[in-house]
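Have a look below at one chain only, the form predicted alone, in structure tokens format.
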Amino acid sequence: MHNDVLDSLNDYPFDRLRELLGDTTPPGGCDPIHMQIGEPKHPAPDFIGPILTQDMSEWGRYPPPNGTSDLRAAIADWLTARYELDAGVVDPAQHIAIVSGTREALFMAALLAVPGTRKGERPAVLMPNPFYQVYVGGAALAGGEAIYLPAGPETDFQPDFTVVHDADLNRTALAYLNTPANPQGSIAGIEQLKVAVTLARERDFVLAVDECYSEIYTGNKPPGLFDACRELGLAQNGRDIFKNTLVFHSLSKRSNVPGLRSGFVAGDPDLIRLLLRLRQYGGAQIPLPVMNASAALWRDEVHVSASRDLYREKFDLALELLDGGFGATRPGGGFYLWLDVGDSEAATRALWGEAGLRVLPGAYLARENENGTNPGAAYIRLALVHDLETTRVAITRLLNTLARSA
């Protein structure tokens, strides 16, 4: 009496966290430090509470199905300064759909690009490996196959995408991949985005690039992308310079608004236009006030900064303690620090009941690969979302609780 392939999806990390931690409890006299969950502690900027508030009438109206004209010119504006852009390459009204956070978006992908059949066979999705869970729930929902890409050390933590093998190329349909990347911090470079989108192209699947952590980094600006499709400059063929391709950016990590639910996804109008229909059933739109207040953050740079100088100081902070200990290394992008613990879920019971550190185990966000290995059964995951101090006690306390371990 239900949908079956919900019974193959009963790992979710969080849920399995819970069950390995069980009736464990910190001990006494600990505050608990949770630094399992990527969600922002910075304060967000103070500007939106009088726009979210200006004019209560409108949350009482049903928002327009793709946004207001002004939301989607604030994100067009910030897409052409961000990635250099020509004025006008990124056209507000076809090439922009306002999503509710990227996380809904980012599952409807794969409603929109994978199809009954592809070419005869089951449709192939390819993502990486660790990954974001949502990719696998979309690709399964949706009737695809997935086809993990090592991402470990091995790749510099990117999947690579030319070494699939060309039968599964051949029925692939859509392709995950995520700069910087969740967990490890990992960037694609410019020429690896660039080759992504010419496979894309050539074989005809959609390419979607997950960015929601594109503006946190403490060295460059990571490139996205835009800027692959800048380059590869198809415009001038008479085909849309976005073909094939869909980037996902949200305002969750960026502005420290997880609560808003407040996203875009922007690329080949023609993919646009069908998930603008398929979200007209599955989607539910974000209210007009909290359209307005993303407006104005997409159209501030500042307390973007501030928040990216924030999250510098405590990669340094952490850096400095570890000490080069569980391979810790800055990462490109994100606020997430990646340790070699040796096991993950040994390392994780340790933390949380001798010294109240909730951190995620790195198996829990990975699959086994061809070789029958976890690429993440060795790493923990720890988010560095909270404020300099509880990084030091946090930071500290793995040092001492893992040293007693070892």
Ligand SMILES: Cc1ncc(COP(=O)(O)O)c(C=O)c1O
Second form
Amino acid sequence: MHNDVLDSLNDYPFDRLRELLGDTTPPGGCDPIHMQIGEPKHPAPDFIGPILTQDMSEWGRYPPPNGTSDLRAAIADWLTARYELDAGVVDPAQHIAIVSGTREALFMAALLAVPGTRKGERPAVLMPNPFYQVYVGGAALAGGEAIYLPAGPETDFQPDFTVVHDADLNRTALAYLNTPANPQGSIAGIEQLKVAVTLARERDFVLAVDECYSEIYTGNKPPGLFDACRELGLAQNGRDIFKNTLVFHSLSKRSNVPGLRSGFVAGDPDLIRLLLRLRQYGGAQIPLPVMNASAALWRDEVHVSASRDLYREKFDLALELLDGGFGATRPGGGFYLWLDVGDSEAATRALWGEAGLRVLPGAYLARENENGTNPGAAYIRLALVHDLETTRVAITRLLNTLARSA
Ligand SMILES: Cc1ncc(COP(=O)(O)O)c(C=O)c1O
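Can I get the form predicted in complex with the ligand as well, since the one above is the form predicted alone?
Below is the entire complex, every chain and molecule, led by the chain shown above.
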């Protein structure tokens, strides 16, 4: 006996990749390069080392479930500066939940938002297609029906909420939005964000905006949910400025510490309170030394700016080498190249077997749209997480291999 919904969640992209590549090994003498996973390899800031070890007695205490007041204050200050909010708009006591990385929080957003039925029908969960896999698992295990919104070139690689059928909007309990998006690196514009917030309020669903790549960009900083809330202004009748919305931020990509497992959710105080209740039952607190290090990281922008510069140099190099091939363009944000190679599985096999370059087929990050096409099927995703020289070797190998098999 088990929860049979789990049987339907049998297509995690990295499992499928392992299956696809099976026993294939890179050619002899060829050092493998792993670009399939978005695990930043830039150095983590040195200053967290001493913080993590300064008081060993902290490991002997259960951490406060919603973090230290110092960590919440650091996050409130960061949000205020990043989204140009007036002082005091973000209340560290009611607008912020500390989470052990955003993956678990994005999953729990579905448990939080999806009721048993919605207006007598099965609740719907809107999500972009391609998507971050956790949205699918959250929706399914919460009992919702995923509605996949095409996010291909025809919609500038972001979902268009305005085309959702009225009947589906009526039963929508939750909508995920990801900006900058994994895998395409596309940015939701401020108008699109405002439309999404307004729709969430009109139809009374939860808008969950995943912004874990928000600090990795080349030109202007991408707008975010809180820019939209600021522009829409305080609603009347005592409604909170963040009503119906939640934003998800992480230190994993911003500060190159995916192993720290540290992030936060901010937004509607009623939803934050329920998220904290949910976490009392099923969430892992982050350890006190990790909270202290996290507070220091949110207070420092020097390392973030240095990391951003390094990503920019790598995109400069990769795009120069690719010279427009495979539809390569500079993404609005994030650190992925999303390349149109025709057949994502065939290209992935060739790159690993012939060149020791491990990438992820875009087909594994998407589902078939209503018209029967998989919007990721033609693409591969490469995470530009290594140093400049490794990036040069990787792109050169890609060009040689795919030119050969073309
Ligand atoms: C779009 C997106 N959201 C959320 C996450 C989760 O990140 P973390 O749990 O490390 O905060 C990832 C990680 O790859 C991601 O790509």
